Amino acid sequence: MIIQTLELKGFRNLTSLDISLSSQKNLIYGLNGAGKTSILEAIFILGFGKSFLKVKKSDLVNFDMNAFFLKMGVLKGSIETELIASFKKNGFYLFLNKKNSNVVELSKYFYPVFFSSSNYNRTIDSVTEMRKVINRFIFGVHSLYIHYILSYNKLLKQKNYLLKTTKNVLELNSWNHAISEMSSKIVDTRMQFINKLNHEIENKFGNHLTILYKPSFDTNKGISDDIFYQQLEKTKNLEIKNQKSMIGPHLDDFEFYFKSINFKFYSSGERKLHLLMIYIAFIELFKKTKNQYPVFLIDDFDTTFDNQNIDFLLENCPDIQVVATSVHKFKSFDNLIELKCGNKDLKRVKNG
């Protein structure tokens, strides 16, 4: 899957704009300001539906403005395929090739991953973060998984509104064998997807990196729904005594290993590379799976990546789309971008 070209309008500070792009490595450069990281906040946006950032749609209007569209041209194999993406007082909609659509339904035409030096020690860091990493990947090979989140946070809401609002214990049970439903289904897709994760990455840089799954749920005598449900009602007075739901995969936790040593406790440039590996290893996955390459985006490039980096991802994944921003000009790439502050004046420097 390759971006061929990106529209928008009342995004940010980006008022108007269209460019194209190239199919190997893409850099928009400019200052501080200019609305680079709002360019792949769009195209992260018509690939989840959502931003990398904990924002409401509405903020991310522009402010002379009130509503955004964006739109991209994205080609898959042979096919041409038309992503839209827009935000009105009346609500969030999604659109391909013209017709309502959904996440699910966009990502079998286009799926990005993001990077960025503003992140990564947060996703290794925060268990939160990892889990959001986590489920995208998952996403991106397994598209159903989503309706399994979706369906597990409705429930979950739901039983901690009756956690602090009654002490009804029959009409907890009941929302406990739904909850037991939804998390083994969840559990069980995490445990396959960790395993053949661990698989490509052990194909490629061998066994001193590696993931390790921690479910919340006792998972030693299997995952089923039975097996949760009675953990859950063991679990059930100390879940009224808190007034929350304790036991459950929005506690699920995961941890990076090299050598044996968590992530945790290696420098901050050990920390990027060991992080691009499994990256490298998920887009490999992906690529087995869907007979394709996802689009990188990679944020900050020269402070998220050294030359090193870069050119260890590209000897790896060689014929992955890379759209990346920077406040430097790097001749590297085969396409450069100039954004300006206010992109009024947007010029391209070489298109390879």
Second form
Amino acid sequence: MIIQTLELKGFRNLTSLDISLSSQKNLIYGLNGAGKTSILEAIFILGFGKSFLKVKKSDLVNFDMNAFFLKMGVLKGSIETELIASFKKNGFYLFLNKKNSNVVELSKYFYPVFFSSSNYNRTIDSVTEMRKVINRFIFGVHSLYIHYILSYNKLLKQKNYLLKTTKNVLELNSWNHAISEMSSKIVDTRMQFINKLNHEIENKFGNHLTILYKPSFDTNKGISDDIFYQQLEKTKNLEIKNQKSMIGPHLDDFEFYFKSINFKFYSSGERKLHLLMIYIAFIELFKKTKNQYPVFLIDDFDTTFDNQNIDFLLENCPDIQVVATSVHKFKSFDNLIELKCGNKDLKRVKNG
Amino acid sequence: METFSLTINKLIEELKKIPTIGRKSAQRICFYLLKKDPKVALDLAAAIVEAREKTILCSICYNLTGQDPCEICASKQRDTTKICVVEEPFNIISIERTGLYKGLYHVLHGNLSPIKGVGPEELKISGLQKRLGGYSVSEIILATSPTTEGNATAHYLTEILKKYKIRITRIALGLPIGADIDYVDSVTIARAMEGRTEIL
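Form predicted together with the partner chain, following the form predicted alone:
After this comes the whole thing, all chains and molecules, with the earlier chain placed first.
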């Protein structure tokens, strides 16, 4: 899949922007505050329906405007598709070829992989961030996964509310039954995905690098609705006492290891490289599953990668479309787009 | 800036309280009623008042009815060994339209939802339990929606109905009849695959 065109209106500090992208390596460069990351954020929203930052949609609207509008022309095989995300006072909407749509439908035509210099440390240090990254990966290769996660989150919200407001054990059992059904689907999908990703990592980079999936439920006796329900039964009194859910896929952990040592104990540069290897392995897995590459978004390219990593990335992803941002200009990119503050002086420098 | 009179605004606000009616629809309905012959508005108002005054809940199944017990509960033609549990009265209309089901109904008037403050006490569940003592019921068909709340409600009912040692079934979930499989979303197809039946 390839982004061909991108049009933004009223998004962050970009009042109006219209760019064309090359099918290979694109670099958007400019001074801090020019809106480079906002462009990647807009592309990310068209892929996942929400920002990579914890921010309300209303906060993404330009100060001088009351709505934002994002339009992207995508090429998948020989099919051209138009993706639109718009936010107005009455809500957020996604459109596929001018028809009302949703993230699941849009993901059939476009899927971005986002790598940022500012979040790689957070990804490794925070269990929540790590889970988000893995969830996004699985969403890319498993069409039902997002439905499992959204349903599970709804169930969890209801259960936690119940635990805070009432002690009706019989009602709690019914939520636990529904939760165990959805949990077994999530854990099974995660387990299969991590096995495939580890296999891909081993194929590409040898067996030094591995991801360890540690489900909150004990899976030694297997993965099934009944097995998980029994565990929820055992934890029930503790949950009632603490007034919150204490076990489930929302507490699952993923640990990244290199030569049997957790990523957390490596230097910043090593962490970056190892994480990049996992991203590259995922991109390959995505290619094998979907028979096409995703679009690779890299924020703060010059901070994220040194020269060695740039070569490593370009060697390992020869056919993938890359959209990167940087303060500096790098001539190794096919398409250079200069973004100046206020974005009125947008300049296409090379092959644009 | 408000451009309508207080009485018009009041009507728009009242119409907006109806589910699925937003401001624009409320305005359209309001101006339709005001522009038409006054009889149209008066007949509508009278119909609403009459329906509200004469409609009660059936004391057996909790369906909306003009008589107690309702036509279905009072009928001698219905199969009293089966009770189909639905969320809302209008669900009965959809099932009746098929003409296939000849059993009785029980309306819960909602689903479990702690966030909305709906617990088992707010639903007509105790009424269902009472009915199981009075009839020779052999099957309870759970026809709650395939939503998170609908599933949790079905689990709750299964749990509390266990002791009656009767058959408890859930309506099948899957592909709509006549739908082209290419145009059905993946979640529905997955559900249909899970609920597949043996034909040979």
